[in-house]
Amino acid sequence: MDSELRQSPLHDRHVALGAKFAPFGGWTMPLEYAGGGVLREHTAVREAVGLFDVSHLGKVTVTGAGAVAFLNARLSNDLAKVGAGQAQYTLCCDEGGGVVDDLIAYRFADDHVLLIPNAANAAEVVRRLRAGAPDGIVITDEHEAYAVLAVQGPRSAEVLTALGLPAGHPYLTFRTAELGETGLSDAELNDAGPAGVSIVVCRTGYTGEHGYELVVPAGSAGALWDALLRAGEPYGLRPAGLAARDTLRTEMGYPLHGQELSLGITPVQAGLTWAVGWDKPEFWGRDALLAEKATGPRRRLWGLRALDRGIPRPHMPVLAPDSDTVIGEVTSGTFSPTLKVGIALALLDTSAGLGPDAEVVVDIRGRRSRMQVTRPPFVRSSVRT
C-alpha cells in the first residue's frame, strides 16, 4: 500500500473488522467490511442504520470579523440565507464557472464558519480562499485534526438518542454536545481524551436517508466509533464502507466531484442551479455562469435506468437509440441494490432534445444496452423525514 496515503484515526479499528481498503482522495479508506459486503451494507442504511468513517473529508475553519461576508463573495450559494446553527450546500467555482469543489458550509456565527470539502480538493479550496483573504480573516486547514463519522438510516436518531447525543433537529442544521455528557461508558470516556471534548452533530449526509454526520477531534474518534457500534447493535447498525456510500448516493443522483462535477462541468450542466445565489452581486464564476444560464448549457446531467440487464459504468458512451451517434457519456453507473437494475448518471447533449422517458443506448463493452432517461433520484429521498 502506498505509504504516502493518509490514514483515518480509525484505521486500526477497520483492520480489526476485516475491512477491504482502497485509495480515495489521497487517503486509504475502508471500501467494505468482512461479513457484510456492499449489498448488506447498502441495505442496512436503507432499512436500519449504517456507520461510515468519512474522516478523509476536509475540514477548514474560516474565522474573523466578516467571515460569512467573505465566503459569500466567493462561494456560489447565498450564505446570508442561513443563520447560526444551519448548514448549506455550496460550490467553489473558478472564473470560468467550472467546479473546483462542492462542499458544506456550517455557519456557527458571523465570524466562524466550518467548511467540509472533498478530500482531494481540500488543499486547493484552502489555497484559493487564502489567496483572497483580507487582513483579519483566518483560513485554517484542519484536515487531520478532526474525524467525521456518518450515522445514516431510518433508525439513526434512535442510535444517537441512546448515547445521549442530539437528534431530531431539522435537516441542514447542527447541534453541539460534550462527549462527557453522553452515554459513553467510563472506559470509552477515558479513551476519548480530555474532559469537555466537543462534538458537532450535523443533520447532513450523502445517502438520501435520515442521518447525521459527527465532527469530533481525531483523538476522540475511536471512543465515539466504539460507542456507536455498541449503542447501534439493537437497531441493526452495520459499519459501511465507501462502496456502499457510492451506490447509495448514485441512487439519489447526488454528484461526486471528479465525475458529475469538475473544472470542465459547471453547476448549470450538473443541474445544481439551486445551489447558486443568482442574485448575489459577487461570487467566483458568476459572469460565466450567468452567461451559460442565459444561453442554455450544451449538455445536461440526467439519470438512466436500464431496461435490460446492463450495468453501466463511468465513461461509457451514450448513443442515440436508432443510430451509432454518440450523444453523451456516463459519469457514474452501478447496479442499484434497491431497484435491482442498472442505473447511471450521464451528461447528455441538449441538442439531442431528450427528456424523461426517452430511450437511449449505452455501449457496454461493445454490447448495446437499452436505458430510459429519468430525473434522479431513483429512489425516494428521506433526508427531511
Contents of the next structure:
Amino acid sequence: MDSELRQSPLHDRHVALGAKFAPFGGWTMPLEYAGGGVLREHTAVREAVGLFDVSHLGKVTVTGAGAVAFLNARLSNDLAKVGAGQAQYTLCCDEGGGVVDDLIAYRFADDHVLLIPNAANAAEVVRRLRAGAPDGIVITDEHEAYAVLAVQGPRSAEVLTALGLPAGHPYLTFRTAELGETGLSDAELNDAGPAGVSIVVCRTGYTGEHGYELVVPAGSAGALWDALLRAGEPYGLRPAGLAARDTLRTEMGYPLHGQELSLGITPVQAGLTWAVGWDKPEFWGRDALLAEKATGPRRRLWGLRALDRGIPRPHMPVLAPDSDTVIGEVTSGTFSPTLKVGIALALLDTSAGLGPDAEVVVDIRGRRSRMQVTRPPFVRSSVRT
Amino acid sequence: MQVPTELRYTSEHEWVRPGDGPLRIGITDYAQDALGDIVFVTLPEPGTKVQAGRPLGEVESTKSVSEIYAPVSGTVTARNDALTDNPELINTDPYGEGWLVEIEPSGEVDLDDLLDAPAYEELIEAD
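Okay, that one was the form predicted alone. Can I see the form predicted together with its partner chain too?
Every component of the complex follows; first up is the chain already shown.
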C-alpha cells in the first residue's frame, strides 16, 4: 500500500526532521514534525512563520492561443477579471453544479495559465479539460515536475526578503525569480541544479496569514527548502505539517475538497458564490447553479463554535436545540489552537431557519454538546495585511 | 519509544504501576505519540466504580479522540486534576506528571494478566 503512495521530492528531508507521515490524496506527506506537533506548528504560523511542503498539490499548465478563454468557458470564476501576474480561486464543477475540485489559476498570459488543483483531483481535472479541448490548447499534467513550498505567517515576507526572493506584492499576485540571482548559498545553488532555474512566488496560502506559495522545479526544491529553513531561523520559522495546515484552514472557514466541497455539495451551498462568474455566458454547471441560486440552496455551510468542552468531528449529526431533529452534519471539526475550543464547519438545512448566534447541538458520540452558529472565519484573516 | 520495565501494560495502551493499595494508571508513550497534542481529558470522579476492559474516560487530541479502558476493576480513588489545565502533561511525561487516575482494585488482582514490558514492546512493534 505505502509503496503505491507518491513521495514529495523533499521526503528524505522530512524523514530527517522526524516527521510523522499520513497519506493525502495518493501522496505520503508530513503530518507534523518531531519537536513541533500541531499546536506549536499552528502557533508558529499565527505568530511568526511556518514552512509547509505542499508538493502533493497538482500542477497543470494550459497553454496555446486562447488558453484563458478556453478555461473561462469551463471553470466557475471569471478569469477575465484578473490580469497577467494575478492568481484567482476558482472551481471546476460538473454539469449538475457539484464540485469536481477547487483550484488556484495563475494567469501568466492570454496563452499560458498554471492551475493548482488538489492532489486527489488533479488527474480528473486534466481529464475533463482535455475532453473536447480544441486543437492548439495543450494541457500538461506536471504533478511531479514541480514542488510547492508554502511560507506562511506574519514574518514570511522577512524570510523571503532575507533570501532575495520577491515579497510584499499584493494578495493573489505572483512574481517570478531566478534562483541564481537570489541569496542562496553557493552550496545551495550547487544543489539547486543548473543555473537559470526560475521559481514562482505567489501571495497565496491556506492559513489566513500573510503568506506565499513557491512553485519550484522538483530538482531544486531541496535547495530552496534548506535555504528557507536557514534564512527563517532568526524569525522563528518552523517546518509545519498538514495537521497544522488543517487546523489553520478550519479556523479560517476555508473549504477542503472532500469535506466542504464534493460532487454532492455545490458552491451555492458552500457559500462560494463569490467564486462563480455569474455573468459569464458559459461555464460548467452554469444552468444548475443559476437555478439553485434563484430558488435558494436546501442547505448552507456555517461555522459552529463549542459552548462547552466538546470537539466536533466530521460526519457528526447537528441537532435542533430543543429536539432531536437532525438539521445538518459536521463537515470539518477540530480543536481550535487559537481559541482553545472546539470549532466546526457544518452544512445546515436552510429549512431550519438558523443564522448567526443561534444555538444548536452536536451529537458527540451520544453526548449533546452545545454549539453556537457563526459566520466564519473564527479567527480574523490577515491575508491582505 | 519509552516502555519502563517496572510497569504493566494493556493491549489498549494503558499502563499500570504495580504496588500495594491503589494502582496508578496512565497511557503509554506510544499512545500519546500516536494521538499527537492532547487538548482535553475526561476522567471519572473519585468514588466511581470501574470495570476492567470498560471505558473509564477519554483523551482527545486536535485530530482524534481515544477511549481509556480500565486495566483493572475497582473504585477510582484519585484523579489527576492538573490535566484539566495542562493536558499536554500526558505528551511530555506520560509515565509521570501525565498519570490519569488511581484505582483501588476490588478483590484480588493478578497483574500477571497484563503485559510486561517486553510483551508490550512486541505488541507496538507489530503495530
